[in-house]
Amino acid sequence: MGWASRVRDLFQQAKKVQPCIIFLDEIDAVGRQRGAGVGGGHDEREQTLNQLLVEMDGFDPKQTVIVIAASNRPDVLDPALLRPGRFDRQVVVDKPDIKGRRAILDIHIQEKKIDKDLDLDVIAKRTPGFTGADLANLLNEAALMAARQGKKIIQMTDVEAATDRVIAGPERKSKAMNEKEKEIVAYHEVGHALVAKFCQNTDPVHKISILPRGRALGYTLQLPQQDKYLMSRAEIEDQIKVLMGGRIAEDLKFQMITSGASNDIERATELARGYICNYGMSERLGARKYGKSQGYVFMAKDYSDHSKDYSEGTAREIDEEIRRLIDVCYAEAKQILIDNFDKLEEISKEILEKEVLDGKDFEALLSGVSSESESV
């Protein structure tokens, strides 16, 4: 039986037993926009999509067939599928906001047994963008890393534990660097943290780590204060100078740079492409958008590059623009770290030793008070 065969079968069953929801999960597998021109108008997907459309216009008004569907990817389905009498209505499920996810973490830690200090609420704070799956997944980590440790109920160190490694990825013990890799791994990562503390629109620093992860071999990890839905400017700005500033702590201290930058310098060239392209914050180039969106194979797209959209002469004014918007964040960021070149040297050779340092520590080296004298 082919899958159009299918398709008509369901809807028949359905009909029978009415009222009856038909739910269809993954939609865009069968409901990908026609007329690619490859396989002409007779795949099996294509025929698939079409018995459906029949199926779905064919509705009478008396039966009570309600016809659902799931896709993360709405904006491949073909259009006939959002027509009035079909799919006419959309609703879309965004990733949780921080009461969402306090609600959700209340759902998921119903079966597990946890410490009486666990908050749920500075766990929802720490955890944007995650969604219902990351934080179930966050809580069986801890739970798992709490087994480990031979332990009966998840603790906060546990969450935290686990919130790293579903954000860095898991520790690699095995991967051992020699002294002077270690050295330049905590001045990058000390770079990037200060830069963060003196620019005014950027996430405060929750952690800094020079153990491996994933395939980091250090990282800083930034946690917003809450939700944001919108980057300005100034922001954009501020994340590219963060961005500098782990290459440029090491030019710094040791006259020299290293390939550990490669990833920050192709998230900067990115948010610069985007700052200019994308939301026309350039004052040179105005606001307008410059480059189409690639189209996708087997789409009613053709191979051809239709994405550029202007000339030659506005592509090198791009470029340069992009070039001069990283050389002033470049240099922000430089004095950033020569007017605090002392913490830097403080707090790399206090990272050194630990290993990691949280917020709070960070914060107790900067004032110059020592964490052991805090927490006496």
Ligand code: NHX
Contents of the next structure:
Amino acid sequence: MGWASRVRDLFQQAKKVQPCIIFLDEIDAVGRQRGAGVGGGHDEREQTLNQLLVEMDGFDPKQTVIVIAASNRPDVLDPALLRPGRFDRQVVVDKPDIKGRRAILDIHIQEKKIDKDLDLDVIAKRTPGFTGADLANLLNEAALMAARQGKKIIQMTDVEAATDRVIAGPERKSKAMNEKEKEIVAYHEVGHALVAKFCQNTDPVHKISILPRGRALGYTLQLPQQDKYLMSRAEIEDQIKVLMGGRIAEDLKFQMITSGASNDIERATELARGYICNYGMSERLGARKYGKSQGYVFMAKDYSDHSKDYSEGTAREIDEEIRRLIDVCYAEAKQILIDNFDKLEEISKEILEKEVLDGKDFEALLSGVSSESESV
Ligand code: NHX
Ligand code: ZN
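Next up, the form predicted together with this ligand. The previous block was the form predicted on its own.
Below is the whole assembly, all chains and molecules, this chain first.
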């Protein structure tokens, strides 16, 4: 039986057993705009889509069959699908906010044994940007961490370790690092953390680590105090300064720079491009969009096709402006690290010993109290 006749069959069955709901997941697989495929030859798919359109038209309002579909790409759907009488209402399901994450965590802990110290509010707060699937994965990882230690219940420390793993990748304890490189990593990370500390418009430092994880040899984690949906101009500028902080610290301490800052530089460049080309924040280039993006971001990967819709002269101006913005941020971050070089030294030495500092340790070192003397 072909797919078109299966669609017919599905709707016939639905009418027999009504009231019922037909749920079509990933509707874009069949519902993509017709005639858009390269080279055509999507006959089977078009017939399936046509059949679906026909069935939805043939709906008698007295019938109690409801059709719901889900897609991550509503923008590519055939407009015929979205006409009145078909899928005529769209419900946007965003990533969950802090309350949503709390509620989702509640569901996923049902089938798990957890310690009474597990604070779901704290976990919800520490996981901005996580989807429902990420949160389920987080608790599964936490359960594995607990099991690996022979524990029967999940504790807060397991969730903490699992969060790091989900955000930054698996720990690579076995990765042998020579002393010189460890030192470079330490200064690089503390460079990020100090610039973050001394900029006004950044999220607080939550953790600094020089234990290799995933592709990174070290990382500095900042966490927003609450869910945020907008970035101000000052926040973008400060974020670029923070990203430059790692490279600058290497340079100030060792009078040499390494390839390690590649990811920081890539992210800073993307921020600067967004600032100028998408958010209209550059005074020189004004509030205009530069470049047509067939915007589409899937699983945090940008598959946009950035096509040029400006002159060669403007292209040069954009390149100059990106460079100028990064240079200005670099200079400001450098001044912060020069002014605080003693702290860079002190905290880098501390992290070389401890390997991980949390936000509290970092703050304590900054105010000149060591965490040990505080806890005694
Ligand atoms: C390499 N890795 O590729 C080595 C193993 C500068 C102290 N030869 O900036 O680890 O150099 O603040 C996502 C996340 C590439 C994608 C991290 C792609 C890191 C990370 C290169 C620390 N922390 N760089 C950093 C780092 C490297 C890299 C990534 C990524 C280092 C730096 C990676
Ligand atoms: Zn870095």
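Positions refer to the first chain, counted from 1. Computed from a prediction, not measured in an experiment: that's the story for all the values here. Between two forms, the rigid core is defined as the largest C-alpha subset superposing within 1.5 Å.
Once both forms are overlaid on the rigid core, the distance between the two CA positions of Ala14 between these two forms is 2 angstroms or more.
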